[in-house]
Amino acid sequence: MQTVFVSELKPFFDAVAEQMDLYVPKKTGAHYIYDKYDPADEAAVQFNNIRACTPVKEFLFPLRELAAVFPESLEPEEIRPFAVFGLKDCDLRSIEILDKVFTEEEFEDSFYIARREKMFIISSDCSEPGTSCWCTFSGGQPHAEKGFDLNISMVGNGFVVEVGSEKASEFVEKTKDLFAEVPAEALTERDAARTEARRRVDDNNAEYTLDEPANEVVAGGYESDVFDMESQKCVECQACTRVCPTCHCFYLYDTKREDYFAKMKMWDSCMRLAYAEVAGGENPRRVLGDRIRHRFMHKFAYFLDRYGINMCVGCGRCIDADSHKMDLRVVLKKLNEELKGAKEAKVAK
């Protein structure tokens, strides 16, 4: 993979912003959110040491959008090319999951595809993963290995830039005056930082090791009381699904405008009471514990069965956002211990 070196981020950001809209992480308190880059704002140049608290799906799958109108047809609006800087490996893997959902041949979402084709991904290494991060659990890393156009790694005297796509290679060629050859010591420093970040994630999650794959643990605990026990603390705020970068449920509703009817598309949540309600008022998941169980089954079993990958990328956003601090790792561990105990009891008989 081609690598180049840049000593400062601002000239790089300015070059990107000349060619497309650029969104960069902005520190707010202890967290990062995304904001449109303003070349005149020196404070806009920040290297986020951890993933933003907001999910990347906001750029591809907006919270609310117009999906159709009647009597006229509706085509996707013209999307300007845009770049997002500071995405982490968990974000890139979440995009891979959304691609499977919204770009399937039979169920293509033209609105999603229009945005996806115009997106330029500039990922970056996690230098300080948080205590809620558990990307390695789901096969990820604190640094990106694929799925990016450019990836940025911060080292002592600058930034190592990896080129991951043809359009990124074209960008580097057009702006080659910005870049230099990568010093050997910079690559050594980058690799050492990656190893340390991986160690921190592993150490943070050592107590949550499972004896079986997560899909087997969840499926094996389908009848467990753990889900009902968790529901006693849950206030159904739905924050877990809102900040999740892979949750993609939405609902459609009709509204009347002055001279036409519009169909709106809005994020939905399987944690919402009426989510599974059908005609006549029947609801197979009226009980909150059943909705929590469904969330786990979708994350770790159903999606894996259909697409071959886990729907959880281990970003930890739901752990940070949940008002009653439900921790997926803790729930999985409880299910694991129950399953392990049941198997040991069966062997003892």
The other form holds:
Amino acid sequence: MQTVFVSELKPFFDAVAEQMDLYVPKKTGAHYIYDKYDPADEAAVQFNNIRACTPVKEFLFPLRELAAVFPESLEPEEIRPFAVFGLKDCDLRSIEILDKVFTEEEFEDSFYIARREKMFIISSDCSEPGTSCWCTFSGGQPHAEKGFDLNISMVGNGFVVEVGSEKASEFVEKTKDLFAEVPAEALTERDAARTEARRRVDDNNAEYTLDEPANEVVAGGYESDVFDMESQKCVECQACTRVCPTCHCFYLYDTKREDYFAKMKMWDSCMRLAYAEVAGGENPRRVLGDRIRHRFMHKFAYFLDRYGINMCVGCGRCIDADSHKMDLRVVLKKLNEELKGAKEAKVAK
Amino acid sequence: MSKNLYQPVNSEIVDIIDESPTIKSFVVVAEEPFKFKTGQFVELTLPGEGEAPFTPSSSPADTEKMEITIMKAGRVTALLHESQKGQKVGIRGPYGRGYPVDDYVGKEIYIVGGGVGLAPIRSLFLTLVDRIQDFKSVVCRFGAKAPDDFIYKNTLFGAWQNIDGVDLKLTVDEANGDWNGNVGVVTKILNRGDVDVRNAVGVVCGPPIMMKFATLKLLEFGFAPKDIYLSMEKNMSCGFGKCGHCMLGKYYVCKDGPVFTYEQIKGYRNIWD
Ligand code: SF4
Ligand code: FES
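The form predicted together with its partner chain is what I want next, because the block you gave corresponds to the form predicted on its own; please supply it.
Below is the entire complex, every chain and molecule, led by the chain shown above.
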């Protein structure tokens, strides 16, 4: 992979912003939230040490969008090329998951695809993983190795830039003057920082190690009352599914506009009481514990079964959103212990 | 650019048939050719109001128009009930997998239905009757609350009674008027000798509670779970396995169903709710 070096972010951001819309993470309280880059704003130039608290899905599959219009059908909205800076490995893996759903053959979602094609991904290493970060659990790590156009690693005197796509090499070629050769010590420094960040994530999560793959732990606990016990802590705010970068439930609703009818598409949540209710009033997941059970089964077992990939990237957003009251890792660990107990009891017999 | 999945085909309601006090059939003609297989469903949009999933009740062989039988159950269906001939609607689909009719060749088909569940069954029935010599027999046991609640009364009490290869029995929960047929829930008229379970498939469609007890009855008769076909009503929205609303265990009812064998879904919780 081609690697170059840039000593400051500001000129780099400006160069990107000249060619496309650029979104950058802005510190808001303790978290980062994405905002359109404003070259005049000094505070807009930041290297985020961790993922933003908002999920990357909002760039590809907005909270609410116009899905259809009739009687005349809709001319697709022209999507301008855009770049997002500071995405982390967990974010990139969440895009991989959304791609499975929205680009599925025969049922390609043209709105998603239009945005996806215009997106320029500038990822960066995590310099300070958080306490809820558990990416290494699901095969990730605090730095990206694929799935980006450009990846940025912060080192003492600048930034190492990896070029991950054709589009990105064109960009680097066009803005040659910005980049320098990578100093040898920069790579050593980057690799040491990556090892350290990984160690931090691993240390944070040592107590949550499972004895079996997560899908087996969850599927094995399908009838467990752990889900019902956990539900006592849940206030049904649905925040976990909103901030989740891989949750993609939506609902369609129809509305009247001045001279046409519109069909809208809006994020939904499987944690919502009426989510699965049919017109006659029946509801297979009326009980909250069943909704939590379904959420876990979908994340860790059903999705894997269908698409061959685990639907949780371990970004920890749901843990943060829930003020650590319901921690996925704790639930998995409880299920793990139950399963282990059941197995040991069987052997004892 | 691929086509927009969410765009309905402009269509019109050309006729409305009163079937029962709470159920009407709507004859819909689409502006573009619209084909489906029996048991598949469509999403019907009432512009500006909402969209809901329905399994057409007409024969797939009729490609000119489609009939959709709708019970007044929620907001959108109530509005549809108030609509008039000429109403513009939208249809998307067809979605999912219907009845695997070819797998039924040479067998006895034991169809148990109730209420508005007769809508998908009617489409299946018409499909089977078109090639009745391919099947050993078609045995139907249908129920309704009261005689007036039966839909498709004309054919049900008339022509369908006299088709060679079809054995049709009806029952009502409560008799009234000049009804002198069976009285009792539909499981009451299911008898072990109705079909030979070694060479039969069961098809069940109706209100959840009826589906549950009919399925249990078929199991009791010795039907294998893989030979019982259930048309599952879930809260379908997108129709193509993305929005998540219809999930039943690992399945998307919209894409993997709506017709499932009992074998596929029996391990999941609350399948009848
Ligand atoms: S989960 Fe991993 S990749 Fe995501 S922000 Fe945390 S450390 Fe970085
Ligand atoms: S109806 Fe949307 S996933 Fe099935």
